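Next up is one chain by itself, shown in structure tokens, the form predicted alone.
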Amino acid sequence: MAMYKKYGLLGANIAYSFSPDLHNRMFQLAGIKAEYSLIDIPRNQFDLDVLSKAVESFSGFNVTIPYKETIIGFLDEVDEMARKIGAVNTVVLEDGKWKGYNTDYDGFLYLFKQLEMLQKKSATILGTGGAAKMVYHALMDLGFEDISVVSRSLDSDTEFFKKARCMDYIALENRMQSSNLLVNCTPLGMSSQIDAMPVSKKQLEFYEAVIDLIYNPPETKLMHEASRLGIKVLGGLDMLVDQALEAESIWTGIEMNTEKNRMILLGMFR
């Protein structure tokens, strides 16, 4: 009998997860024998030794919060893409040796399209993490002048985004300027703070379209909020399918980013 392969969710805090019920039912469709399942571990707990011992028999994993850039450190080879991204989200072993992949970007900008926006000028990135960082290279690709970087604190890692405007949350809320685009980047409005929002309902009303990279709930107070001002607004559902595709492309070398695939898999959330 085959054996089957192990992949899985590096993350911590991850029982939320859509991930292993998402990829399980990749490897069903595609007749793989293949496993996912969470690889949770806790930050202080996090050394090369526990992800060494939490990894060795795995074929492959995705990385989530907090370590979509502390993973790069633990890795042989890193894509050109994740590499000037600063975060890696997807990762395999290739002739025994790891190396890590951003299938977000590409996720991002499937997402993105679908809000057809005719201007593309200005954007606010709630967030200075992994998502937040994939997100601003795929602004700037996209042809973006004016980002905008809002971070709990300007003493975090804000100096790799030097071609953005960075600020804190209450100079956000101060800011009575019009934008295109809001892309929440941060946890808040996950389902263990479903009630919680990144910025003021006030602050909401001077952008034309929202999108939310949280998917679970599919809709967040944010969205939610948007939704009620008539602005145009995306959950993050459809990003984490598509780059879940692309992960399972490089896992297995079949081209599993389908536009039938991609509609069986939303079809489990929605």
Ligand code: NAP
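Numbering follows the first chain given and starts at 1. Every value quoted in this text rests on a predicted model; they were computed, and no experiment measured them. In this text, rigid core is short for the largest set of C-alphas that superpose within 1.5 Å between two forms. Compared with the form predicted in complex with the ligand:
- Put the two forms on the same core and the Cα of residue 120 is off by 2 Å or more between the two forms.
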Given for the second form:
Amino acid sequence: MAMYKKYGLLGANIAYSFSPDLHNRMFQLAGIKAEYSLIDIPRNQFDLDVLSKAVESFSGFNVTIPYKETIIGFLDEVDEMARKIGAVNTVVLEDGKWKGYNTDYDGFLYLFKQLEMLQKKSATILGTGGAAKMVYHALMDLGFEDISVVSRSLDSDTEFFKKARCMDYIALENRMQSSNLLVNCTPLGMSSQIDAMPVSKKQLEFYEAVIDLIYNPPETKLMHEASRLGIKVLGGLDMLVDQALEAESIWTGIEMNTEKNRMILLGMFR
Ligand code: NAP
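Requested next: the structure of the form predicted in complex with the ligand (the form predicted alone having been shown above).
Below is the entire complex, every chain and molecule, led by the chain shown above.
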């Protein structure tokens, strides 16, 4: 029997993940003999020895919460953008060396392309985790100069966002004027807390566009309320698909991010 290459998703409590369905479908589409599984390691059991054993027969893997930053200590090489962001979501074994990339960054750029021109390049990012850091870099690269970052506690890792205005949610709600673009990089509104919204409806009225990185559910309460106000809204599903296609391209060396593949994968969720 032909040898199947092994790929997977490293994270903790990830039984909910769509990634095995997405990647196994992609391998099938490309006619590649490979299988994708979950590498679920609880936080209290995670160390580099445990990780090395878990991935020793793998050719590559994705990384999700809570290991996107920790994984950097395990890698032999880190791509320049992933290093700048400080987070890795895709790892490949190349000539016996583990190399890390951040394809969430590429996925976000694809998602952003779907926005019509904003009147000015000013954005508010909610959250200070790995996704918020990636979005901050992407927006800077897209020419945004006025960026605010909102955290529940300014003791969080706000030092990273050097050129941004950092504030808490009370300051955000009291702000008289807002940015054009709001990007939710918190888990508030995910399927486990479906009725939660990171900002009030009143605050929402100020924005021209809202991006919610959450992909499950495909429309969060934040997106629903913003749509009702006539605000342009994008959700995280397209980004999930695009980051996965970019990861596949890195693993297989084949250009996987084609419109046809995107449509097939998006169709799995609609
Ligand atoms: P993370 O590292 O855990 O960071 C989440 C941030 O949100 C935290 O740093 C925290 O910032 C804030 N936060 C956490 N719990 C909160 C709560 N109960 N209320 C308000 N704020 C809270 O996670 P991440 O990797 O950055 O991911 C963030 C979100 O983006 C998740 O929903 C994830 O699914 C989504 N995501 C989607 C894609 C995609 O492909 N669509 C890719 C990556 C991530 P403070 O402590 O500073 O408040």
